[in-house]
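Taking the form predicted on its own, here's one chain by itself in structure tokens.
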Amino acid sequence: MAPITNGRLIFKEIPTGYPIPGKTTVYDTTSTIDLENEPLDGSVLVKTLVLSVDPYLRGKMRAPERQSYTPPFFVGEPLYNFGVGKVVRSENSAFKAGDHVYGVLDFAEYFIPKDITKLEVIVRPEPTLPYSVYVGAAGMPGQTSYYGWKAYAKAKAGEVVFVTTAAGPVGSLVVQLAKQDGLKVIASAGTDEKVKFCKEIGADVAFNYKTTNTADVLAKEGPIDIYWDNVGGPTLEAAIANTALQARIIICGYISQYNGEEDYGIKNIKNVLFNQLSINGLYVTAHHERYKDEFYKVIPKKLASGEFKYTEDITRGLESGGEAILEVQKGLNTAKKIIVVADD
């Protein structure tokens, strides 16, 4: 077979604000690949099927010398993130042709991973779930929700939790985990459509933070015992101002400051002392060993049965990947953003 075009989404330029398609990220068709004869050197050749688009990708679009909790993208190379692919050829005994794999995949139609330890064969415990769900509610975002809730929430029935970006893949599962545990849930989202979804999955109070004052809602509906923070900034400050004694704050993200915004100084940090607050930063891989097996026993089954609900916002084609990334940063996605690169 002659070499074929291998489309890739390249990290082209470090952005100063939002990542601009065609400038920050560029869809490239100059690369080719010979599916039958490409050297594998003990690795595998993977066909990319679906890719996850997550807010944290913006943090990887930085200068290499800037330190962070996750490595940076490198200019001139493809982006990468969690995804599902299919093995085309293998020179590794842990994988065979036809296997579906989950892990860190290049934003490329085909790729040969340099670090094969970042891939694992998917054995779908609930095969009725599409593979796209395994990069969303049954993948890293769902794991983030489950691990963080198990590790840090210390939830008790009757308590009050406030969840931000509550219609997203992480927040929406937190809402449902909290309702399962008997809590009152306050949920915020950025559109009326997303607010409606929050109510459908059980939120007792749901509001559009763009049209309703967050501090006013919390003052009325709180005090809050648990705050799940995906945004940081003034929302975190409002939550701290309305905490109950010995409340728990779980910091999962800070999208309000991902795109070049000036760091926001929390003015009421003294409340951490006065209210004896616990604050934990959540990094999903730190909890894999403890909760991964339990997660796959519990969550896919609940998703497949409909007990837990999920939604997806699908972009088809890697050539539209830059637009998908920008939509997530601006909050224009309507649900968990997924890029479908190819059908099985």
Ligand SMILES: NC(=O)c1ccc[n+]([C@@H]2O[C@H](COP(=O)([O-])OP(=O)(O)OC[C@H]3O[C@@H](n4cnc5c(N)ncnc54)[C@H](OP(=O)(O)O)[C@@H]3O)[C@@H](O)[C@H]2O)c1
The other form holds:
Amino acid sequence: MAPITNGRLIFKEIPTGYPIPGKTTVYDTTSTIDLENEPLDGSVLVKTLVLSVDPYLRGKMRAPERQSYTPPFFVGEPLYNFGVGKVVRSENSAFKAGDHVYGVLDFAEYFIPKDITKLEVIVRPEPTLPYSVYVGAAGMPGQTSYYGWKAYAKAKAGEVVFVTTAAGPVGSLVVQLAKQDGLKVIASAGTDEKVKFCKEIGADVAFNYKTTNTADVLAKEGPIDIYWDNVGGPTLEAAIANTALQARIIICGYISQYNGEEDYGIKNIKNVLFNQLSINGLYVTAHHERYKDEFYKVIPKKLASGEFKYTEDITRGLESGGEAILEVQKGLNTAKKIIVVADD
Ligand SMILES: NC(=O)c1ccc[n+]([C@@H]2O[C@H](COP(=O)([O-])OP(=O)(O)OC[C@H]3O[C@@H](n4cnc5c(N)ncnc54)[C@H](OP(=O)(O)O)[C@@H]3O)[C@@H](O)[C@H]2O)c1
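Can you give me the structure for the form predicted in complex with the named molecule, which would complement the form predicted on its own we have just seen?
Shown next: the complete complex, the earlier chain at its head.
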């Protein structure tokens, strides 16, 4: 069989603000691959099916010398992230042709992983759930919610929790875990459609933070015992100002400052002392060992039965991957952003 074009999404240039499709990320069709004869050197040839688009990808688009909690992308190479693929050929006894694999995949139609330890044959406890869900609510974002809630919320029925980006994959699962534990949930999101979804999944109070002042809502509906922070900045400050005694703050993300914005200095840190607050930095990978098995036992079942709801926003084709990444950074995604690269 003759070599075929292998479309890839390349990290082309370090951005200063938002990642611009065609500049920061470029869809490249100059590479070819021979599916039957490409040397594998003990590895596998994977056909990419679905890729997750997550906010943290922007943090990987940085100069390599800048430290962070996750390694940087390298200019000139394909981006990579969690995804599901199908093994086309294998020279590794852990995989066989036809296996579906989960793990870190290149943004390429086909690829041969350099580090095979980042892939595993996918375990789908609920086979009725599409593969895409296993990179969303039943994958890394869902794990973030579950692990963080278990490790840090110390939730008690009747308490009040405030969740930001509450319609996204992380926030929406937090809302549902909190309702399951009997809390009053205040949820914020950036469009009226997202606010509607927050109400559908049980939020007691849901509002559009672009048209309603967050501090006013918290002053009326709080004080809050738990704040799940996905955005940072003035929202974090408003949450701190409206905490109850011994409230827990879970710092999960700070998307208001991912795209070159200046770091926002929180002015009311004294409240940490006054209200005896606990502030916890959540990093999903750090909790994987401890909660992974429990997560896969509990969450896919609830998603498959409909007890827990999830929504997806699908982009078709790797050539639109740059746009998908930008949409998530700008909040234009309507739900968990997935790129469907190929059908099974
Ligand atoms: N710590 C960890 O291990 C870990 C793991 C996974 C995710 N996270 C973090 O969890 C958060 C949510 O992730 P996700 O995957 O669920 O994302 P997501 O909801 O699918 O997408 C990001 C959302 O952030 C909101 N947003 C964008 N720009 C914003 C701004 N300037 N101010 C406020 N909100 C803005 C938008 O929602 P609205 O329309 O509602 O504004 C956007 O849809 C992110 O901060 C992410 O980095 C952390």
